[in-house]
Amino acid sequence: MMKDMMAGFELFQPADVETALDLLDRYGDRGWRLAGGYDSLDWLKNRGKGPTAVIDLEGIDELRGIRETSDGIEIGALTTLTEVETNGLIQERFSLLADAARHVASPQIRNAGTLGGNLCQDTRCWYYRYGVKCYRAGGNTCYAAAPEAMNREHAVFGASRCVAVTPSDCAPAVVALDAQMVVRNRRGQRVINAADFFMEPSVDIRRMTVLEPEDLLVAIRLPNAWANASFYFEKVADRNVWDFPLVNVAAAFRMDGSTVADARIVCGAVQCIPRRARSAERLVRGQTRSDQVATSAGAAAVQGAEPLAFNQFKVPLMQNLVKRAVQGA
């Protein structure tokens, strides 16, 4: 449960990626990557995690910055959320991600919190975070799934033993934009589609992403294929600042005149991974963005939802957010 003191660990502050990769390889699952630190310090203080070594990435300049490439934009994983929110290139071409970054927490947190950290953060399920030995923590029970549990913020789709959800506002946006995640380790580099970067509990219940202990997310690439599309982002939370989403939606529509040529509609905080509303996407392709089409898309998006005892409200909330995204409200 919550405590006020951190356990001891060795602190390393590498100045380049190669040194960081050496440290990650050396310590494996006993190492901890530290980016902005807002999520990490809670984990360490509450003793939910007890790494032998903390690898502070703050001093690695090559992990920062927003660069134009031949086929899009590349964003360093340590680029702050404020930089993502205010960058002119992102605002001009990929305003969906700028809007998502703007909805994260508070200005103070966005000034230090990083895009990579926001995408890789662990779930906020309080049973898991505060020391209960649930499935995700290596136990044999999901305490949040019990009828009497505090599960108002939990999943309505894709539960597989664990009903925790992704807490990231930026994750649905990068999936909607068909982003690519650039990951490095000592053996080399691989590029992973954003939709494949997030881990379902049915695949590995102990991880939120595909990152192995020796891996480092170094950059996020946004392809020009979705540049200057028609974008929509909306987040519903209990408070306007410093709060995680109850449900959010990130949508991109590639238009051919008044007709939707292609669409990506992705919701967060309804599943452990960002959830593509594929049935809604199929429904709007080839259609104009009318109220009737939007209503049908919203209804299609929530088919198959399985709410828990106290989060039934997420189903109509998600339905209306998808409807509003299609309308462009």
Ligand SMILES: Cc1cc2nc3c(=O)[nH]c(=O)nc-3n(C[C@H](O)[C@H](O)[C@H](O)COP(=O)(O)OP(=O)(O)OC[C@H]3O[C@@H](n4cnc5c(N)ncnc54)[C@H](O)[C@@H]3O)c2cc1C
Second form
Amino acid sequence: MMKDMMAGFELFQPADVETALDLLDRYGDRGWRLAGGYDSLDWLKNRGKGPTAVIDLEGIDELRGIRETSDGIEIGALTTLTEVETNGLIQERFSLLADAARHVASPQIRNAGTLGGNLCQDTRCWYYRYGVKCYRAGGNTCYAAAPEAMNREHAVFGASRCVAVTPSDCAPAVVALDAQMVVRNRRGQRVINAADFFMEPSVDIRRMTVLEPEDLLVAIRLPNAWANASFYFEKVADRNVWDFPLVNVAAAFRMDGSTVADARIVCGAVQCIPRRARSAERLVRGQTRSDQVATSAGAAAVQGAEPLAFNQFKVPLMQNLVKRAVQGA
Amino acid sequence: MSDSDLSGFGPAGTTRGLPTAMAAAQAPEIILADARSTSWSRRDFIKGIVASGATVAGLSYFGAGCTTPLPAQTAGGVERLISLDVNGQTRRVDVLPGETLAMTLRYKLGLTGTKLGCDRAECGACTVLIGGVTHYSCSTLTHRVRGREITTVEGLAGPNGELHPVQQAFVAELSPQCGFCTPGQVMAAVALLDRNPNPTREEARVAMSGNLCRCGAYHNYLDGVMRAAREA
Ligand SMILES: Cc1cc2nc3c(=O)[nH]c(=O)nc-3n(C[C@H](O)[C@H](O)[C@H](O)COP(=O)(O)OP(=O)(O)OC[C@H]3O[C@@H](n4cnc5c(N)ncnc54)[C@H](O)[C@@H]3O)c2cc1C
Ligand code: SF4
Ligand code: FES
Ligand code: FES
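Now show me the form predicted together with the ligand; what you just gave was the form predicted alone.
Entire complex below, previous chain first.
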């Protein structure tokens, strides 16, 4: 039980964004943003990370809630996954995200876990989470890519020293919806396209998103451009509850009669960032959603995959998920 | 050097080495609770404190050696002495910044009905209600739930000690086997029936899906939930 005691830190519970930003600025990389805590507390209990100050965002009401804007909806970063799953506005217009949220973890985790935290969460590579000093932890090797390594859950695309994957079920959905991430720090606000929010190891192996230690994700905007499109979400995991995706797919098809005017097909857990299957998207544009088109889209999506010793199954799995997404089956 | 610098963030052993005297200097009365230095058992000590209604202080269970000594108030951080609303009672308690609700409930407030299975949000044994909604208390910082209405399995009994309808239905259906997961299952079922008194079996299955049962008594629990819904 003693390993479950978190090491000491100062706990701050700011009531507004300004105070939180001041604290983040003051503590820099010795500070830790705490949302639902379902990624955070794991790190703190295992003593894999050791912040001096934990900044609990829970009390900041302005970070919560779902609002309609002139060109879509805006979801506060601290909105819980349960709210995302059950909110009428999201269900009506962007059911893809509600579906994705429903597939996360377990009911209790969704009751506290937040959309912002789900998008910012760290990878679940267990070598790294176990606390070994791999590349991502600042060391000089990758334990998961070694020939005898257990890498069933790892990447089939985009490896660059690190072969870890994005574990999030919501991330592919926000990328498919062309969401915008509203980020603030003490110097101001910037808006980042969801597709540019996630970090490739080839650019910075130490973090999963573009956020700097002093940044706060305040909201996620869903533009109406994809409202009420034809959506498809599917997740394959070992168990229906708790388990992270082995592969998931989030897809949106804007239809013009029976032909596809535009498409977004995004897979999670196959790369460090949510992977847009651009060649599959190109293939379906202007087509009707037939079995034949679906089959070619699936095959196109996995072109160039580079599986590791134990995750070869992810290639046909991803292929079939993309195919099913196009079929809408 | 600040106190938090002292704690270090290395392996668990770093903080364990801190001299007991340091903690003792801060809270001299608490050292009595350390089973290694007296004949008191921790359980007796905690029970005594709970019974006396005194504020439950921080270091009793945690043991002086493994706790980072922090001043009662840290610069700008949370105050350690807080009030919790547990099962309709206001409880004053001294809570460390990194303390989880499961720890506070079990080891400071004596509410051991809430179980700790995995301590990693992976089993559901620690499920409690916060504002009527299910949460894993092993993964909730206690400082977050100041002023919130917390309900544990101990808080379900009626005015004359009679079991809650969900508990009665679980008894009637022989739902528990070993019983370790039962308090969590009860809390998940109570929350479900409060918000949806007539669930379908499928709705109940989803609502109960965040609670593992090592004995595999899932169907018996579902039978219990459906009976509770019928009989309520
Ligand atoms: C047993 C278990 C099973 C799980 N299964 C799944 C699953 O199947 N699918 C899935 O998608 N997820 C799963 N998760 C992950 C869980 O959903 C995420 O941990 C949770 O969504 C993270 O959100 P949180 O609010 O708890 O964030 P926290 O844990 O508090 O934060 C996560 C990270 O994001 C940072 N952060 C949080 N909010 C912000 C913000 N507003 N701005 C900047 N940074 C921020 C934190 O500093 C931290 O680094 C699982 C977790 C557990 C424990
Ligand atoms: S996959 Fe990445 S996170 Fe995992 S061991 Fe290799 S470098 Fe570390
Ligand atoms: S002890 Fe909290 S979920 Fe297992
Ligand atoms: S009854 Fe034994 S774990 Fe559920």
